[in-house]
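Here you get one chain, nothing else, as structure tokens; it is the form predicted alone.
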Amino acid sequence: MKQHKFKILLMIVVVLLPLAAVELATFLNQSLSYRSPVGVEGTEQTPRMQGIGDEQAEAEQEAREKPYEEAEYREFPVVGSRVAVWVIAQLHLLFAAFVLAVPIFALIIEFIGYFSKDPALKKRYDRLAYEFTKLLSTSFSLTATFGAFLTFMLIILYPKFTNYLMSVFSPTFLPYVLLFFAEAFFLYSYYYGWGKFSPRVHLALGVGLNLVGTAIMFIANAWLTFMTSPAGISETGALISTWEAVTNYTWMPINIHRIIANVAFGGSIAGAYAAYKFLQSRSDEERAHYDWMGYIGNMVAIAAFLPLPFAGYWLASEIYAFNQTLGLTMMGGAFSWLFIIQAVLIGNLFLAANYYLWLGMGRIEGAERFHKYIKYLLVAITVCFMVWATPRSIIATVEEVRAMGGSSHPVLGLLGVMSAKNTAVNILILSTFMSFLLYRRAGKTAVVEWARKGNLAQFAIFAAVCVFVIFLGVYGYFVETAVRIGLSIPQVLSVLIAMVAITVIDVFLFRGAKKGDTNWGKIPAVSQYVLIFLAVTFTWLMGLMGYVRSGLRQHWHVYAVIRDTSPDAYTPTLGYATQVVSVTVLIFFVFIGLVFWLTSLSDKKSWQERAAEEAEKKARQAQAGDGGWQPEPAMLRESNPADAS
């Protein structure tokens, strides 16, 4: 009982006495602060009291006197306001890539649906092209909140130059703000219509989507090459001519380089997609659907990643063409080395890609015969892809350098120089090329007369481009620089007529061929994980040669007109921008693995479906009384040789 009491009496104390101490801490403190003396009334202030008085009043009175001055920069906290801009700009611009490309070959897949005759093969594309349309809604949200945050950034950290920059393209907001009014009603139109609306109106909404898009698009990339080619404007930056500034050195290259990589970039993206739901899938019906849909987003991208080095080609020609400063620096300064790693990542994708054809072959009757070319198109590829990504000089020690006789390996180094590249990369588009068209040919048999004869051509035809471009490539070694670039021009030519020819004759020799079945699904799962690769590859690249393309005007606003005088004025280490550049990708893919979850969620059953299944399942349990097993009507169904028919 002692000891009871003890206890209760050792909590009372432990209450009491943080309030104890509180009340001695707050008498002290009255006790020992300051307090001016007591007097009579009237009693002037202390000259402390008028002194503090004094200076309040001073201050207020240089507050309102203080003229407004226009802030240059403003700092954004933690990672600094050029690193916020990057990331924000970069999601933004992936995001509205993903919008632009979508709509383009969900239409032309609505359009092969729209004129096929077989009413099956109609209703599955129409099903296609409105599952990669269901993606577009909440992408098309997002691509607008990040636009919206971008352009608070500038205006808020950058006020200067964003000022500047809407001095010079004000005519072009209204006409951007009205056609983004457009792409909304169109889009929605498009996506809540399906099915509602007669075939032709809602192709004509599809093709009024792409057509607002595309032209917002243009608007925008008139303001960002702007800063790399000015023009239109006079020597101290003053406007002469807006249409100028919009047409300048790189606004039209940049255009159709943007189209053809959203077009790649959104079939990468939907096949992804097409990837996490064959992953999710149970039933053989559901993989067999997406294994199409992974198919059909991979060869989108496939087909508009094989032209596109040649417009990266066009853009790097008029970059060099407006300044020969900016295309040096690009090519042999500073990014030289990123250029590299562009290489090693285009070198992955184009593995991948193939990779990814040739586990598809797999599950088409009759494409056996087709393996055996497998491991010589390896072969090309891998070759090509080392010499694509030797650069010209190393990182070496100062005795590796004397060992060499220079900065160059005396053998290597000559894979370095852009004769090596430029033949590398064409052997290794045809290449690529070739894997597409024994896909495209297995389980299939021809049946016109001149079969062999076909077949004859287009190896002749490969042939004949393969030697062409070698032979131009060592050719190269021999001449000027002038006559080397020159020589990529007849390079590119020759290969994309070898592959516009090749598949022309391909489709007139297997017109009405004998196919083999072609088991959807049945393909390993390794495939859609390659899917996946090629996304964040796709994602990855494009926000590298993001970085070039700004990077390029170094120390300047707009090149040679506005300077950057913040204290992020500096090239980033490559180090650096490849951090940022990650970090960029991984947030990108959270923000499309919520789309995807989004999306997924209307293919779900509701609430109140789940729990009448649920209540189901308990009804036929408490039914059987002792426990036992009863099969459900879904397994009854499967088991009927009837409705299995």
Second form
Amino acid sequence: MKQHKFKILLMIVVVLLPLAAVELATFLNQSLSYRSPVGVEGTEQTPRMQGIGDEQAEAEQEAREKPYEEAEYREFPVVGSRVAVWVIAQLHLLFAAFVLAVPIFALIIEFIGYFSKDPALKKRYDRLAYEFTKLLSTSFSLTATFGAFLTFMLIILYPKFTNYLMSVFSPTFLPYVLLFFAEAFFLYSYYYGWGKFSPRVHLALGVGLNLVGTAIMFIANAWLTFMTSPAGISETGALISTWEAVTNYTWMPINIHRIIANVAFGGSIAGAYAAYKFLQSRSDEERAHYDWMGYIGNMVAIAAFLPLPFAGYWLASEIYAFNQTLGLTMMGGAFSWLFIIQAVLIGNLFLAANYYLWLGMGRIEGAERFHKYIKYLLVAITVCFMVWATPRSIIATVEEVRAMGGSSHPVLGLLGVMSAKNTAVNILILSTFMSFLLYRRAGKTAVVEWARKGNLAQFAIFAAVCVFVIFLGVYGYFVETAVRIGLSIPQVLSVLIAMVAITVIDVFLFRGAKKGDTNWGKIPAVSQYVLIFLAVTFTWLMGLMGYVRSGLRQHWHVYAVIRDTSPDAYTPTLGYATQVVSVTVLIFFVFIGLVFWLTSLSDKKSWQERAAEEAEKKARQAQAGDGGWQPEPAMLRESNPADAS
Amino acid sequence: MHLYVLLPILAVMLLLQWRKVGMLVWLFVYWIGIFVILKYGFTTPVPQSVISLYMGIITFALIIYISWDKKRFRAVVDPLVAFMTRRRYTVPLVLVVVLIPSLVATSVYLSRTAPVQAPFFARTVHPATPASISAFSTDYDLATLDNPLRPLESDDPQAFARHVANGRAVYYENCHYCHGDDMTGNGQFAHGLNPIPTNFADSGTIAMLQESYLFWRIAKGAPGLPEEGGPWESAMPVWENFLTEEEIWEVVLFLYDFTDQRPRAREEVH
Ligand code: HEM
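Next up, the form predicted together with protoporphyrin IX containing FE (HEM). The previous block was the form predicted alone.
And the full complex, kicking off with our chain again.
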């Protein structure tokens, strides 16, 4: 029955298509140009033809007489040049971030596998690292394609300025291209050489891949940080020293912030891939595998995410240091509203990441004893999130401002400042760490005799650091700015020390501990959507912050040196900017969907096998006779065991 | 805080901890309770934008709270499903179905018939400075401008004290009507102004700015503000018309001296 339907449909299409084609051809033929009736060709000149001829000649003459002029800008239809370059650059950046990040943690996982003693574990880690790497080859081509696209867009739409950048950075372009070759070599030999080279050679290839990738990013960062914080040029923009232009004020902070952020982003995207595979899985075995993969992806993302606020503060303070105006535009001026959105996104990341860990406790036997702690963690995280998201300059109506007696609220004003936010973010980090710790010990029972004392010590450290961090936060209100900024350092340090100390105790505490089983794959499906949510949020955050970094220059190509005189020089409204970011993120996920799909193709059985299966199924159906519905074998068995190859 | 709002709500919340009630009731009480505290619990009302932000976070947290534990989740969802499917709830169900759209309609109606007021304007309190300004027939590059009197603080404390004293005189002759005797922004004129004069004692104002910023703001006043600072709203006068350059630097010294604050240091630029 189904097949009949299909045939009928096909027939209709087959009939309709040529009809439509004929219709279209006649329409085009008629509408495009005037044609003299058949048979009178050339025998009669109408005045219309004369007119057309004259017009053409005139246009040609005009074009010939016009002197050659270098274009400063060209227009892009509908959305304008700025948005066109913006979207393409952001897509390029997102893919580049992914391509740079995956090798970092794939290599780390491969190393873990290499050093683990248990052969089963060794194999598992190796396979996981390989699975992450599989995502690379398509993404790498897409990155390169978008890179070329971006270059053309820059040359077409901003020829003069691009030329200027070339003149400042000319010595960096050739190395960039050469490194790109090296990157391709390493990437493909790392990927295709999996299991083909000896482990050490393969690891060395991975290290090479990472080094080259990082170098590429550092060079590209030089170009864009130069635009924000120019150095090495005169006041009119003439080049004095390319090296100084490269090592400009925000170069290193962006390098660092990006490496870390890329890993966080890459981990979350890999986690989303695992979630996508998990949700498609038909067998428990597959679910177990992809649950584990998602868990590791998320771990990578969170581990990289925790130090980001500090890298971010460093970046922000360097921007301030370079130029107060830039700093104020960012944190206090037109762009400060975007940081409220940033804070909300970051808070959501924290909440969702913890939620995922808690959901994950469900797969561990014996985790129930820890359930009671989770609500306290949730309360702590929620309160810190609220403090973290409290705006410094509040959006308020006239009446509300009047009621507050000024633009700052007596209570909220206290929460909106740096002391409070630093404290909040430190406690957020510490709580997330505690969630992870609970997760780690969920199924374990310590057997060492000092277990009680060890637990107490851990808790004491945790409590002491919390008190210390809060104390410093409160103390910050009573000292001047310079001291206050200085206070963030002991805060961070104490959190770091606490995390290290607690981990060390933990390692010894659970030596030879009794373990409950971890039932990978036994996790509610919600958790997988949480992974996808995390990936989308990270992507959105990157898009937003990329805009902040770039838009901060406002009407300058190179801040305070080379002015943007194009029609697009104005700063778009915040609402519009967030819409552009959203559309970019959507486009990115369409492409990343393509990457996921292409990557999972390699897991699929060959069409011959599938055809054979189909035939077998039919044969069985025929055997069973014509009556009644039969469960299809494919629905009972797992249909495509992962990596059957 | 309005204790008469806060205490009863906290009492109800505590009571719920003791007496076992359905998860759904608990959820409802907490959500509404927190909302009421935010909305009515503060002596100075919290702006709606912040309440929405907070309630969003709270909602998200509550969803996590109920959904990560299967039992809790069932305890919330089952009664809801029962409510929607059981015969005996038909009448209340119809009521709810009618009530929700009517509430939405009412709130739309109320928001459309809001009292006449000026359109909302998101004024930026500390907008970015222009790169340079010209005043007193000089061009100042604000990125490098420093208070010429500041070095005296360590070089010649007596001269410094004299300048601070001059600054005091300038302040009490010109500024205290608005910015207040004690610099908290509550001078005689303050209640008539919107935005109100800046409170210099607040650690979030002059302490986080460099002196060049103050020089710009004092010399150029409200008309010198960029668009996002709402120059048409602020009453801050253009003091370059009334004071000398030195007097401006002196009053800047005095602002910091009186409030016991330090200007934001200029970081080393390489
Ligand atoms: C609160 C302190 C932070 C500040 C001031 C800050 C500031 C910035 C700025 C200005 C950029 C633009 C750099 C660029 O596009 O090249 C940026 C990029 C970014 N930030 Fe932050 N950030 C902070 C914290 C965080 C946190 C906690 C995260 C966590 C996810 C984060 C994630 C990112 C990402 C993903 C990028 C894009 C990196 C890239 O361009 O490849 N930031 N940040």
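Take the two forms, superpose them, and find the largest set of C-alpha atoms that agree within 1.5 Å; that set is the rigid core. What you see is a predicted model; the values in this text were computed from it and never measured. Residue numbers count along the first chain shown, from 1.
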{"query": "CA of Gly53, rigid core aligned, shift of 2 Å or more between these two forms", "finding": "yes"}
